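Consider the single chain below, provided in structure tokens and representing the form predicted on its own.
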Amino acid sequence: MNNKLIIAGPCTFGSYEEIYEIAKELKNRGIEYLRAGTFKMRTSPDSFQGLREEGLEMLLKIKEELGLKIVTELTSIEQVRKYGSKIDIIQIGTRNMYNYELLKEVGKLNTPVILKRGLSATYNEWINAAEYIKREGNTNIILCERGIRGYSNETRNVLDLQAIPYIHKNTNYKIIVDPSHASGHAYMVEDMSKASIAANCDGLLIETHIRPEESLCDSEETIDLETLDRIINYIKEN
């Protein structure tokens, strides 16, 4: 698509009939890649944490079933050694971009890894936390800016698209934008996808949903399909 890489799907879900639905429609769009978490680092120990390893062998199914490749984030050493060779990409969230053991565990691997930028970490930490992987032998690398912590509650983040040039500037390593976690607000999603397209970034990972009021994480910044449509006909026009 333009030679953007376009990741797709909810931040979670809570049964096999959901996530294929869901992974179906964006097969018809023409999207590759199916994200989908499992295993949920969640703020409060009382959010719905993911069917865990249930729903990993969904995701593997699906996978064969449906011939998407499947994103998804492994967040222990142990979820890395059994899975980390059965998934397609690996993320690495934002609160996992300082475990440099499981940074280095996913860089014994040859799987491809996001990893995704932290709360409130610089472009150096960020490059460093990278450079861990990097070592162990994966070079597969791909930075994922999902904003930054800022002042203001009106929004969940802020997203830093000066991080687009510097990192192509500074690396040799491809950069991907998360809109729907820098914004936290749906509405926002195609307006920051577009600005990020035009500063040039390497794709977009979106939560989607064909019901997103429905979503079991995040409803209020996962876009529908209409909204995804749109964005991906602006990728194909730009």
Second form
Amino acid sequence: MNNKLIIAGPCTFGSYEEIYEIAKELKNRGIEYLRAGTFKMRTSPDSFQGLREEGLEMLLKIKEELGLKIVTELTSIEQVRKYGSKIDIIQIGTRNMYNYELLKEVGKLNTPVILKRGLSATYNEWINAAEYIKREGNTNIILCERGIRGYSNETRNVLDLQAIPYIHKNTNYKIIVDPSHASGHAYMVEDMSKASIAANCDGLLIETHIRPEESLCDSEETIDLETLDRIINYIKEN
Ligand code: PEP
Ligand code: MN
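The structure above corresponds to the form predicted on its own; please provide the structure of the form predicted in complex with ligand PEP.
Next comes the full complex, this chain leading.
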């Protein structure tokens, strides 16, 4: 879509029917990449942890049935060995940016990797984390700015748009933006997506659900399809 990598989907899902219904709507809109988590890195162990292996198998089934590309987070070396070559893009989450053994394992594959910025990581730490992947041979790395920890309780994180020109000027990596985890509020996602496009990001990763209020995780920051349509139109026009 206008040379932008557009990745959408729910934070997680609870059944095949739920993820299939969403995937179909995304496909109808020309979205190529479905993102959904099955190995969730939840802050509390009491929160829903994702459908794990069972969920990942569902995503692989959708890949086959609908021809969508699958983006999902892998959180352990064993998962990378088992699923890393079957999915289209491996997501390394913010909590694992410093997990260098995991990064090295991902580096042994050819599968593209989205490396999310650590919660309070400097640009230098983030770029060095990417270097751990690159040194093993995998150069297909996309950095993802997903907000850094601030001091305001009103938003989840602070979207650091300056990361975009910095990464472009100082590295050869592509950088995409996740406005959902950055703000924590669905009503901010459209404006922050537009701002990211204006700052020349290489793509967006947006938490999307047909019925956001039903999302099992991160429902407050999940946008509906109407909002996604407006963002897509904006990208097409710019
Ligand atoms: C997610 O993408 O749902 C997620 C957990 O993101 P992050 O690692 O940025 O918190
Ligand atoms: Mn999420």
